[in-house]
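This document starts with one chain, in the form predicted on its own, laid out as C-alpha cells.
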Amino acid sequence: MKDRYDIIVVGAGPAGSTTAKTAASRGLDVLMIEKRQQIGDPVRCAEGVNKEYIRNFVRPDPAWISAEVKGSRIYAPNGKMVEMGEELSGVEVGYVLERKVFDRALAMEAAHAGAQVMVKTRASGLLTNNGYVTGIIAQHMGKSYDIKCDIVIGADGVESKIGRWAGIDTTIKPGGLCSCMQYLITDIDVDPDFCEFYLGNGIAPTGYIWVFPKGKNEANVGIGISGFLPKNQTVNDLLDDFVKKKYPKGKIIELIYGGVPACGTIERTVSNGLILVGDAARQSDPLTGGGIFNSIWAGDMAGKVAVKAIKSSDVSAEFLQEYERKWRAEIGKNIDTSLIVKNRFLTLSDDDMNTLADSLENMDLKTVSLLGLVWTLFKTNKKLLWDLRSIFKDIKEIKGVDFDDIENID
C-alpha cells in the first residue's frame, strides 16, 4: 500500500469493484479498500438482477449464477397469481446470483484491470485541503495510515461515511430505510424458473415476501418492510410464520438482515474530490429495494468521470456534477418513478390489491412495459385512478411518457 494513488475506493461491493476497474483499465491508479476480511460476505440481499442488464457491463459465468429464472410470480393476498415474464419482472429478475462469488469476481476484474484491493482496511476519516477531499485516514491490521488521492469514491454501503463526513446530507428518515431479513432454506419443493413475491397486510404490511430459488430444492427467502410495523411485530415473526405455513419441513442454513435505503434520491453526490455511488449515493429501487445493477450502472458511470476529472486536472464538484447529471437522467429517473408508485402502493388494503390482481386476469403481460402495467392496473378500477391522477402525471413530467388517456376518464 502506497501513500498516494489517483483514486481510493472505499468498499468493494458491485458499485465500488465497477468504479475501481473502469478508472484503472483507462489507466489509473487504483486503491480500492473494503473493511471486512472477505469481499462479499456477508450477503445482504436477494441475489435476484436481470440478466439482460447485467450483460451489458459483466460477462455471465457459472460459478456465480445460481439459478436462471424465466419470470416471477406475484401472489395477491386472496391468492390470485399473476405471472409475469422477465422483460416486465423488473431489474431483479433474471439471474438469481451466488453473491459471494459474483463480489469477489467483480473485485479480481478491477485487480486484473490494475485496481490495488485491500480487505480488512476500513476508512476513519477523510484527508482535506481548502475544501477539497484529498484522501483517507485508513486503518489496516491495527495501523493508521494517512493516503492521499485526487478522488475518493464513496461506495461504504447504506451505513456510509464517506458522504457525511464530506458534509453531504445522507440522513435517511423514518420509513425510507427497508427493514430486511432473509433466509436460505433448503429440502423445499420450489419451482426453479420463477422468482415469487407474496404482497398482503397480513404478511408482510408495508412490504413483501420473496422467493428467489438457487436450484431445484433450496432458495432465498426473505422479507422486506418500508414502514413501522406494530408493537406486536417483528420482521423476525412475519417471516417465520410464511416459512412455517408454505415450507414446514424446510431446513434453514443461512440467515441474513440489513437495510436497504428505499428513500428516493439525495440532494447532492459530489463534493470536491469525492464522489458517491452505490447504496452511499442512495440508488436502490425504493419500491422493489434492488440495487444491484443501479449499482454496477452507476460504479460504471463514476468510474469514466473520474478518469476524464483527473485528466483535466479538474477534480472540483462542478466538474463531477457530469457523473451527477448522467446518473440522474437515467438511475434517477427510475428511482423517482419507483417512490411515487411505492407511496401510493403503501396506502392500499388487501382489497384493493386482490381487486388489482383480478384486473390483470386476461392481460398479457409480455407485451406490456413496466409502467405500463402499473398504468393499466389503475385504468381498470376509476376509485383507484381517481386518486392516483396526480400521481401519473408527476410520473409523466419524471419520465417524459405520454399518457394520452389520463385527461380522458370518466
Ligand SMILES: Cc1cc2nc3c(=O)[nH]c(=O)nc-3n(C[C@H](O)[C@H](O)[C@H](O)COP(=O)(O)OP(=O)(O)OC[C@H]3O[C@@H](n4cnc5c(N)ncnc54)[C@H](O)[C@@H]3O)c2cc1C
Given for the second form:
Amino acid sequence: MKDRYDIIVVGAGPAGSTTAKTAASRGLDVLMIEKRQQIGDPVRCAEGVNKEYIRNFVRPDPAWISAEVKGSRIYAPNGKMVEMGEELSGVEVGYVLERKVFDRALAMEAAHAGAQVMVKTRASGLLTNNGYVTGIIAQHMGKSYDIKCDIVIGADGVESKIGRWAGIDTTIKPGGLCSCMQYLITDIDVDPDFCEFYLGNGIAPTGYIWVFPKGKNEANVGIGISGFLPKNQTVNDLLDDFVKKKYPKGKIIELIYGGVPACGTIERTVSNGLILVGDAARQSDPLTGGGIFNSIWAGDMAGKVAVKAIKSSDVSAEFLQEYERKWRAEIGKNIDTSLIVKNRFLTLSDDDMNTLADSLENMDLKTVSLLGLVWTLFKTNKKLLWDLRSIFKDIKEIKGVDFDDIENID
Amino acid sequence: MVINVNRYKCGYCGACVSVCPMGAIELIETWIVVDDTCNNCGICSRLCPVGALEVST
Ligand SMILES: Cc1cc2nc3c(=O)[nH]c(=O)nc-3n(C[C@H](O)[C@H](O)[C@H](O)COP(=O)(O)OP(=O)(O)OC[C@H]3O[C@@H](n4cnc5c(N)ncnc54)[C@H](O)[C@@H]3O)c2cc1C
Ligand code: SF4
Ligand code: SF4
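The form predicted together with the named molecule, contrasted with the form predicted on its own above:
Everything in the complex follows now, all chains and molecules, and the chain you saw is the first one.
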C-alpha cells in the first residue's frame, strides 16, 4: 500500500469494482479497499438481473450464471397468476447470478485494469482539508493508516458511512428500507424458466416473497418488507411460514439477511473530492429492489467523471456535478417512477391486488416494458391507480403498448 | 433503554446501520457495534430482519 493514490474506492461490490475498473483502465492510480475477508460473501442478494442490460458492461461468463430465465410470474393474493416476458420484468430478471463468483470476477477485472485491491481493510473515517475530502483513514489488521487521494469513491453499500462523514445525509427513513431475508433451498421442484413473486398482505405485508430458480431443484426463496411489522413478528417469521407451507420437504443450505435502500433518490451524491455510488448513493430501484445493474451503470459513470476531474485538476463538487446530472437523468428518472408506483402499491388491499391481476387476464405481456405494464393497469383501473397519472405526463411513447397521451385520459 | 446486539442471531447484513438516525451503529467486518450516541429510538430493532437488536430497559 502506498500513502497516496488518485482515487480510493471504498467497498468492492458491483459499484466499487466497476468504478475502480473504469478509472484504472483509463490510467488512474486506484486503490480499492474492502472490509470483508472475502469479496462478495456473504451474499446479500436474490441475484436476479436483466441480461440485456448487464451485457452492456460485462461479458457473460457461465461461471457466474446460475440460471437463465424467460420471464416472471406474479401471484396475486387469490392465487391468480400473471406471466410476463423477460423484458417486462424490468431490471430484475434474465440471469440468476452466482453473486459470490460475479462480485469476485468484477473485482478481478478492476485488478487486471491496474487497481490495487486490499481486503480485510475498513475505512473508519475521512481525511479532510479546506472543505475537501482528501483521503481516508483505513484499518487493517489492527493498525490504522492515513491514505491520501484526490477523490474518494463511497461504494460502501447499504451500510454506507462515507456520505455521512462528508456531511451528506444518507440515513434511510423508516419505510424507505426494504428489510430482507432469504434461504437458498435445495431438493425442491421449481420451474427453472421463471422468477416468481408472491403478493399479499397476509404473507408479505408492504412487500413480496420471491422464488428465483438457481437450477432445476434449487432456488433463492426470500422476502422483502418495507414497513414496520408488529413488534412480536420478524421478517424471519414470515419467510418461515411461507417456506413451511410451500416447500415442506426443501432443505435449506444457506441463509442470508439484508437491507435494500428502497427510499428513492437522495438530495446529493457528490461533494468536494467525494462521489457516492451504488447502494451507498441509494440508487437501487424502490419497486423491485434491484440494485446490481444500477450500481454497475452508475459505477461506470462515476469512474469516467473521476478521470475527467483528475485530468482537469478540479475535484470540486461543482465539477463532479457532471456525475450527478448523468445518473439522475437516466437511473434517477427510473427510480422516481418506481417510487411513485411503489408508494401506491404499498397501500393496496388484497382485494385491490386481485382486481388488478384479474384485469390483466388474457393480455399478452410478453414484450412490454415495466412502464408498459403500469400503463396497461392504469388504463383499466383508473380509479384505483389514479395517483399514478403523473408518471405518464411527459411520456410520448411506451414500447409494446398502445399509448395514448395522458392528456387524452378522462 | 439499551440496545443489545444478539450476536447469535445477527447475520451482519448492515440493514440497521442504514436507518440509525444518529449514525450510532457500525458494521465492522462481521460484528455490529452500537456507540454511545444512540438515543434509544428503537428504529433499528424494528427493522432488523431477524430481531437481533433487542431493546432492554
Ligand atoms: C436480500 C436482497 C436481495 C436482493 N436482490 C437483488 C436482485 O435480485 N437483483 C438486484 O439487482 N439487486 C438485488 N439486491 C440489491 C443488490 O444486492 C445491491 O443493490 C447491490 O449489491 C449494490 O451494490 P453495491 O456495490 O452498491 O453495494 P454492495 O454490494 O453492498 O457492496 C458494498 C461493499 O462495501 C463494503 N464496505 C462497506 N463499508 C465499508 C468500509 N467502511 N470499508 C471498506 N469496505 C466497506 C461492504 O463489505 C461491501 O462488500 C438485493 C439486496 C438484498 C439485500
Ligand atoms: S439488521 Fe440485524 S442482522 Fe442485520 S446487521 Fe443489524 S443486527 Fe445484524
Ligand atoms: S436505537 Fe435508534 S439511535 Fe440507537 S442504535 Fe438503534 S436506530 Fe440508532
